[in-house]
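In structure tokens, the next block holds one chain alone, the form predicted on its own.
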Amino acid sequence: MTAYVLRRICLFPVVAFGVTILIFTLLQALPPAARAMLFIQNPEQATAIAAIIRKYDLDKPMYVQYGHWLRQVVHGDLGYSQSARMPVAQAIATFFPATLELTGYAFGLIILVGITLGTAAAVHRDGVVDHVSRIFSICGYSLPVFVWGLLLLLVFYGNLQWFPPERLSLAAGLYVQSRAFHAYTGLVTVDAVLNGSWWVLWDAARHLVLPVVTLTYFLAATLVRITRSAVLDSLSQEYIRTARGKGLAESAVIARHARRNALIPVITLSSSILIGLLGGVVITETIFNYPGIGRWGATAALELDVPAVAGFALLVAGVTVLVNLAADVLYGYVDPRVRLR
């Protein structure tokens, strides 16, 4: 295991070196002034164009400012963000960790739903179970996230006033900016706990219940039908009978057998689904104008912020790469035979 695992860590930096000559690749598309603002650090330096193309030979072939705009990225500098008023890499930072609270609680449900109500619909095959996880399927294939989104918010919060947009109400927020609050993590539901703040945590749950439910739904959905479909198949092989008929008690076949053996289509889709979630938060984030780098992506798009948009380029790129290295390792680790191969 430990052999494989190094072999997937050493694939990483040629597939990250890939990922940076690709991002490049698309931006030459754009004019020496434009390019120019991914080497700026600060908005003064905006009226200098001239002398920034010529410092970092922007008019010389695509290899020579590669090398300049790789040496900038090694070193965190990815130019001045104009959208947030900020260094792109300050930008990142600022606006990831509220990115990362949505998403993180989205993919544990997304998680939670999808592989518990898929392995009950294929344990109950035509059975009520399955049936309603057909009906909370397709419902979440018929609605797009903006659409499921919209409704949310005219429902629980329109006309219920019980789930308020934004990350946090204006007293919690100003409370979170004081010096009162230490922010450890940068994660405000985590930042309540470690600071006892637990009027700040419930304000911050309220907030977040809405843009969670959104993502979870619309993408919980996909997993319950593949998870359902590949328990089945694992539920028709020799050894599922083979395992009932050592006398095994029925939870255990479906769990250390059944759904083990399920697992790999299982962890392929619900990668994707991590990487998709960064996807989707760009929609989410700006109906329930929630502070997170999705918000920040489609404002530096709609404002043609070109450091904003390649510092939120490679930023999904390079949570892709992980994501996969992950997924890599999972594959070792439930199935040895990939380990194996």
Contents of the next structure:
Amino acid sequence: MTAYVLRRICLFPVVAFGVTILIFTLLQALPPAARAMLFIQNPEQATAIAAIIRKYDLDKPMYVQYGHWLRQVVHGDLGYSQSARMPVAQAIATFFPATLELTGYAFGLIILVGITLGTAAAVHRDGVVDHVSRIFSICGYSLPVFVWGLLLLLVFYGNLQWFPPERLSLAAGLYVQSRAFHAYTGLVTVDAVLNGSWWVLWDAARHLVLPVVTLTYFLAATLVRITRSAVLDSLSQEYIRTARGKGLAESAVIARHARRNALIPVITLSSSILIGLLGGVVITETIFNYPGIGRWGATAALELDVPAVAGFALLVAGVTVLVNLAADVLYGYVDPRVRLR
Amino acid sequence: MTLDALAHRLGARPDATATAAAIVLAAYLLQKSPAVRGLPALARAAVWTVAWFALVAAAAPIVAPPPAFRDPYQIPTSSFAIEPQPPDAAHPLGTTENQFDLYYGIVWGARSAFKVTLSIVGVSLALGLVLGTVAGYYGGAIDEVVMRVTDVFLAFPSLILAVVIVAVLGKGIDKVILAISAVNWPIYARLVRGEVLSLTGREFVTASRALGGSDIRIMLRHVVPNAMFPFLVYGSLDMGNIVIVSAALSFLGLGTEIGYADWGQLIALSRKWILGAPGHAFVYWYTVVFPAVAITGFVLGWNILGDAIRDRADPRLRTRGGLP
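Since we've got the form predicted on its own here, give me the form predicted in complex with the partner chain too.
What follows is the entire complex, opening with the chain shown before.
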């Protein structure tokens, strides 16, 4: 196991290098002038495109350009994002906390719903709960996330006016940016608690409901199925019979023996849930006009804001690779059978 | 429509009529076959759902005849008004933004959906089969290189890499097919490689080698046919996923060109109208509901069908692959 984890860690730079090559190869389909935007840090420089093309050899073979670009990337100079009107690195710093807040709540809710419903379905196999959870999950992975999000928006905002889109209302948005409000973390709900401004918390929570529910439904469906089959699997094991035989209450059998052992496949799945969230935020943030990296990436792709697209791709790939690595390490840690081997 | 008019339409497009008739016949034979009879009720319903979509796609030129001398995939518009119009006699499902006819868009959208999914599964199967077989069979450096390349592609959530590719290449259904194929093949390659690895150590492969079989012969005659099945199962499970990703691209405005018959685009066109008018949230309900039903039905059909095939074929293949 240690050898396996070490190998994964050693492969990390190889994959990271490959990711930069893949992104830069894709950018070769564009004219040099579009790639020149990768090398500017403020809009004034955009007037001197010809000079930038010459300076960074953007009309030369790809490996020459790649060297220049990689040097910039390593220094954190990712270019200027025209769609966000700020440098890419600053755009990431601005939008990432909003996405982190959204995905954080969604991830928690996914785990809660997925494990609760999955366990209940397994315990009451072929009962009402099981059938309901089956329909819940089949619809969950068949209903495209944009259809589901739009329907929620139609009913809960269009009709009922309960949960508005975007991140904050105008008043709360202005207040959050004012001096009176101290941004400790960039996560509005956390900052609101730290500042003691409960109306901001209420406002932020109302705006978070729909996107969080959208993301949760689309990803909890798979988790429900996996948890169900894992719990069913562990309920048929001999240690469950032992636990029942020694007179443990059924709830303790399920919570302490069946479910705990079923959590191992769930942990491996949680990394693909996190990665699914990264894909899901592009659509969800676009629907709800939520100012996170997903909406920024989608707008950038639409407006062909090359530095933003490249920076967004690098960021997402970096997070994905790290999440996978963490899952591998965690897997070895939680499963003693793997660790001892 | 009168019978005469129907007969005329059928006669006008003999190719579509023949394909539609073949699908009806195939569906009838499937209904009689023991393989389908043995399926649970839900899976049988899914077979019919998919057959229905195939029929709609095949019969598109008959049930929604395109205007003469125009690209049939381009949805006709009846006027230059922007506001969607509710269903009426001329537009059975109403019109969406810019007067694109929803009925026409959904019928021809079924064709686009099959075109996109079958092309992408085909390309991914071919690429995955070749690279996965070579990697698994030869092992060593070749295997290492192919696997590291798949690692790089799998370092992105599938939708995001597809977004980047389409952003760079531009709009169009061919670019959508290219982008999603590029995102998809690594999963197929890995799947095949795993199968091939477990097959190359088997006795029949050793026997063939002892008899003097060349590498190519062993791969084509002994390894690939045995590795195919789980692979096709995955392909059927992947159909729903592909249609979601391609519709998502169109939804973001990166997929097909404006007016192309494509469900994702119809949903994108409904976005501005989704909130309705003040006090009347549901006035434009038809702009989102009809395309949503089409796409969800298609995905649901393939997912349930794929699940049934998988359960029957191989209970080990239980986890679903990369989420969209």
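Keep in mind it's a predicted model, so treat the numbers as computed, not measured. Here, rigid core means the biggest group of C-alpha atoms that superpose within 1.5 Å across both forms. Numbering follows the first chain given and starts at 1.
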For this session: State yes or no: after fitting on the rigid core, is the Cα displacement of L302 between these two forms at least 2 Å?
Result: no
Problem set entry | Displaced residue check between these two forms: T320, CA, 2 Å or over, core reference | no
